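Have a look below at one chain only, the form predicted on its own, in C-alpha cells format.
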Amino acid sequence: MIRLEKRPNPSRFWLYATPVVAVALTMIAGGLMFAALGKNPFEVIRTIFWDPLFGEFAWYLRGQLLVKAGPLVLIAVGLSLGFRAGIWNIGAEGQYIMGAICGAGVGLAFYPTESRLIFPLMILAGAFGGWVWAMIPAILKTRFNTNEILVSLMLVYVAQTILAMASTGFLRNPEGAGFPGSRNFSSYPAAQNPELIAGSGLHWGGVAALAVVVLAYVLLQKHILGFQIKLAGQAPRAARFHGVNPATLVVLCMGISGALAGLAGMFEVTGPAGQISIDFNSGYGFTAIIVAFLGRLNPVGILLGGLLMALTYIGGEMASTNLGLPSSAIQAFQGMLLFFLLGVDVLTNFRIRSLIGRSTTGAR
C-alpha cells in the first residue's frame, strides 16, 4: 500500500528524467502490444527507431524527419506558451486546417499568376486563418467565461466540415474531372513551398520551425511577456498583483498558438501534401500536444520531442509496410507515450510513500 506525498518543491531530477523514463516505458508496453499482435517486438522497435536513422535508406529518411517534425514543432511551441499560462488550446488541429484553407485559397485566387508576392501573401493568410479560428474560443473565454478546452475542440469538427466543403466545392480543381481536391501546388511554382536543399527534405516550414524555437526561447527567458506567461501558470494570484491582465494573456496566447498552427497548415498544404483534399489533416494538431509535454513545454525540448515523434511517424510507416503492422497499432504506440509521460510526471510534484512512512526506492 502506497500513497502520494506532496513535495515542498518540484523535483529537478524527475523534471528531466520523466521524458526518458516515459520513452523507455512506452517501448516496453509497445513491445508487449506488438508481441500480442504476433510480431517480433524487437524487430518492430528496431524498424521504428533504428532503421530511419541508420538503415538502408537512412540518407533519405533523415531528411524526411525535418519534413515531419516541422509542423509538429510549430504547433507545439505555440501550444506550450498557453499551457505554461494555464490556457488550454486543444483545438490546434482545427486551426491547422483553417490556416491551410486560407493560405491555399489566397494562392489559388491568383492562379496562374507568377508573381513572387503570392507565397508571402499565402504565409500571411495561413497565419491569419489559424489566428481567427483561435480567437473564437479566446473571445468566448474572456467575455462569457466559457471553457476553452471544449470550444476549441468542437471547432476542430467544424473545420473538418469546412475542409470537406473546400475539397468538393469552392476550392475544387475545375480541371479535375469532378474529383475532390484543389489544384496541385507542385504545378503552380509561385505558390509552391519548394525543397530548399536538394535531397534534404528541408522547406520553408522547417526553417520557420527553427526560427520559432529560437524566438520562443528568447521570449520566455528575456522578455517581460515570457515572465508574465510563466508567472500566470505558476502563481495566478501573484500574476494579478503584478498587473497581469488574464483576458489579455488569453487572447495573446491563443492568438499566437492559432497563428503558428495556421502557418504549419499552410506550409504543409503547399509542400508535402501538395493540395487541399478531404483527408488533408493528419492529426498533427493533436500529436503536437504530446510533443509539447514531451519537451517539457521548453522550446528546445519541443524541438527534440518533435524529431522523436517524427521518427515514430516515419518508422511506423516502415513497420506498417515492411512488417504488416496495423496503422492503428502505431497510433496506440504514440498514445502510450503521452500516457506514460503524464503518469511519470506525477513524480515531479509528489513522492511515493508507503503507509508506514518509508519512501520507495525510485521516488527520491
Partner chain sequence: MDIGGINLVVLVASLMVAAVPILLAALGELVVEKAGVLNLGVEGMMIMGAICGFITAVGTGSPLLGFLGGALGGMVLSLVFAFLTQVLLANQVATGLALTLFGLGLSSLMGQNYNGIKPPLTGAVPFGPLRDIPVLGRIVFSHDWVVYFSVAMVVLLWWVLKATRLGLIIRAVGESHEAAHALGYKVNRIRLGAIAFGGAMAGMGGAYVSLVRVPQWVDGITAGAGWIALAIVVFASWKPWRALIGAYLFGGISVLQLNLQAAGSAIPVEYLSMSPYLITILVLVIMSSGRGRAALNAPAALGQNFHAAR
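This structure is a prediction, so every number in the text was calculated from the model and none was measured. Whichever C-alpha set is largest while still superposing within 1.5 Å between the two forms counts as the rigid core. Numbering follows the first chain given and starts at 1. What changes on going to the form predicted together with its partner chain:
Alt. form predicted together with its partner chain, vs. the form predicted on its own above:
A single chain, with no partners or molecules, comes next.
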C-alpha cells in the first residue's frame, strides 16, 4: 500500500524534472499506440523527434520549427498568465481566428497600397481583434459572474462561423473566380509577413514571440502585476488582503492572452498561411494549452515547450507522408502528453510513501 504525503514546499527538483519525465512517458505510451497501428514504434519516434533536426531534410525542416513554434509560444505565454491566476481562457482558438480576420481585413481594405504604415496598422488590428474577442468572456465574468471557460469556448464556434463567412463572403478574393479564400498576401508585399532571414523560418511572429517571452519573464519576476497574478492563483484570500482586485486581474489576463492570440493569428495568416481560408487555423489555440503546461506556465519553459510541440507537428507530418501514420495519431499523441504532464505533476507537490512494514494506524 502506498500513500501520498503533501510536501511542505514544492520540490525544486521535480519542478524541472516532471516535463522531461512526462515526455519520456508519452514516448513510451505513444510508441505502444504506434505499434498498435502496425508501425515500428522506434522508427516513428525517430521520425518525429530526430529526423526533423538531424535527418536528411533537416536544413529545411529546422526552419519550419520556428514557423510552427512562433504562434504556439505567443498564445501559450498569454494563456499561462491567466492559468497562473486561475483564469481559464480556453477560447484562444477563437481569438486567434478573430485576430487573423481583423488584421487581414485591415490589410485587404487598403489593397493594393504600398505604404510602409500598413503592416504596423495590421498588427494593431490583429491584436485588437483578439483582445475584443477575449473581452466578451472577461466582461461577462466580471459584470455577471458568468463562467469564462464556457463562454470563451462557445465563442470559438462563433469565430469559426465568422471565418467561414469571411472566406466565402466579405473577404473573398474578388479576382478568385468565385473560389473561397481571400487574396493571397504573398502577392501583396506591403502587407506581407515575410521570412526575415532566408531559410531560418523566422518571421515577425517569431520575433514577437521571443519579445513576449522576455517581457513575460520580466513581468512575472520583477513587476508587481506578475506578483499579483501569482498570488491570486496560489492564495486568493491573501491576494484580497494584499489589495488585488480580482476583476482587474480577469480583464488584464484575458485581454493580454486575447491580444497575443490575435497577434499570432494575424502573423500566421499574412505569413505561412498566406490567406484567409476556411481552415487556415490549424488548432494552435488548443495546442497552446498543452504548450503552456509543458512549459510549467513559465515563459522560458513555454519557449522550450513550444519548440518541442512544433517538432511533433513537423515530425508528425513527416511520419504521415513517409510512414503512412494517420495525422490524427499525432493529435492523440499531443493529448497524451498533457495527461502525463498533469499526472506526473503529483511528484512536485507530494511525496510517495510506502506503508509496507510500517504501522498503518493513522493512515487514511
